[in-house]
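We begin with a single chain expressed as structure tokens, specifically the form predicted alone.
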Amino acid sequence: MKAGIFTTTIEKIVDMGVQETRHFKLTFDPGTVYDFEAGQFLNILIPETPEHKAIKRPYSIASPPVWKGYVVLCWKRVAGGIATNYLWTLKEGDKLTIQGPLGRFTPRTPLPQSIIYVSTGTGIAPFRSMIHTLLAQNAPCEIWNIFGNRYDEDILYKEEFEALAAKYPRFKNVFTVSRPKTWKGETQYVQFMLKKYIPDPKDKHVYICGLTSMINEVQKTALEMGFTKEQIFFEKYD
């Protein structure tokens, strides 16, 4: 599908975690066809205001293509950020203009024996789309979700991912929290979780999404473990 301009309606807003992160469900007008691939992103078009010019900002689609009629986005409020501070003023029922779908951060085929998704914070968004898609397709590969956050409360979609792991034996979560409060699970950074849980790089792909510093650390670790650059894919959020 070629990228286009679409008007959506904000059907639902959910506050998530303690880091000012929100989940937005954007619905399309009846009859609208919006096809995309798991892992793609779209641009939010921010209108001109007295304080700033019109701008656009990219956000990964956090829902799978098989959920028709709407898309889900999740974003974290950035101090001083024009886009997220504008989005924070919106409420359910408001209109939002988007441009897309865009991007090529999608599952490479043929699929390997195992896919390892490594993310922190809202970097989970494209992986939520990919994970739901691969599981719905009964893809014959093992899927790992290595997901790092600062605090216990920040693990986005935690219960949802746990339910998927209970339903699909080939799907495995590794949650890690770097500043635990009551958390009793893993506490090291995601690159150490990759090394701990994925000892053999043979017939595996690693996808990484988040901030550049984290991506660099995970990529460095993966290469030291014996992964090749052709087995590693990433998308930066800064």
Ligand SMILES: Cc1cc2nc3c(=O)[nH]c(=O)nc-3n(C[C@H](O)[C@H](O)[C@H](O)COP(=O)(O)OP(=O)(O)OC[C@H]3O[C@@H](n4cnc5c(N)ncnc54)[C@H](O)[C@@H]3O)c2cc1C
Second form
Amino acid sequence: MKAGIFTTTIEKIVDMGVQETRHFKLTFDPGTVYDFEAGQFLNILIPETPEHKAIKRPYSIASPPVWKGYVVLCWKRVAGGIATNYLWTLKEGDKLTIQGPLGRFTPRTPLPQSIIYVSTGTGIAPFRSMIHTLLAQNAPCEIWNIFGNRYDEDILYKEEFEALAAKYPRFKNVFTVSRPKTWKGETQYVQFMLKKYIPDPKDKHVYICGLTSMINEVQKTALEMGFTKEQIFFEKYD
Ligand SMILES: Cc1cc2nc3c(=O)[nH]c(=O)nc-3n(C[C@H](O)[C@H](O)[C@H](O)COP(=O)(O)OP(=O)(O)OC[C@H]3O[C@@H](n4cnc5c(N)ncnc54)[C@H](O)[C@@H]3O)c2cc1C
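Please show me the structure of the same protein in the form predicted in complex with the ligand, now that we have looked at it in the form predicted alone.
Below, the chain from earlier opens the complete complex, with every other chain and molecule after it.
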């Protein structure tokens, strides 16, 4: 679908984790057709205020295209950030103007035997969309969700991903928490999880999403492991 401008309503706001992260459910006006591909993003158009000019910022769509009539965003408030501090003031029922869909960070076909998603924090957003989509389509591949967070309470959509893993044996989660409190699972950075759980690069694609520093580390590790550049795809948030 060609990118357009749409007015949406914030139907639901959920506070997630401890790091000022929010889940927004944005609904379209009845009759609106908003088709997108899993993994794409949209721009939020932030209006001018006395403090700043009008700006736009990209956010990955965190819901799959088959959930019709709305999109979900999952975003983290950034200290001093223009867009996220504006979004932080919004309430359920407020309007938000978006532009999209945009981007080419979507599942590459033909699908390989295994897809490995590697993310930290809100980098999970496009993968939530892709994971739901591929599982619902019965895609014939193994799917790994290697997901790093700082604190135990920050594992976004944890119960949802655990329920998917229980339902679909070919879907596997590797959660890792770098500053554990009561967490008894993995604690090393995501690049070490890639090495530990995915020993053989053959017929696999790695998708990485989040901040550049993490993406660079994961990419470096994947290349050292024998993945080629053609097997690695990433979306940088900063
Ligand atoms: C394709 C794409 C998809 C994206 N999807 C998401 C998403 O789903 N969820 C999400 O939360 N963000 C996402 N981002 C990042 C988002 O677009 C903004 O950059 C981010 O929300 C900060 O915007 P801001 O206006 O509040 O901060 P700005 O005013 O732009 O920046 C303030 C300062 O914070 C730094 N900064 C920017 N982003 C971060 C960050 N995430 N963590 C720490 N410091 C930062 C900047 O370098 C700058 O110094 C995405 C970015 C891209 C390119």
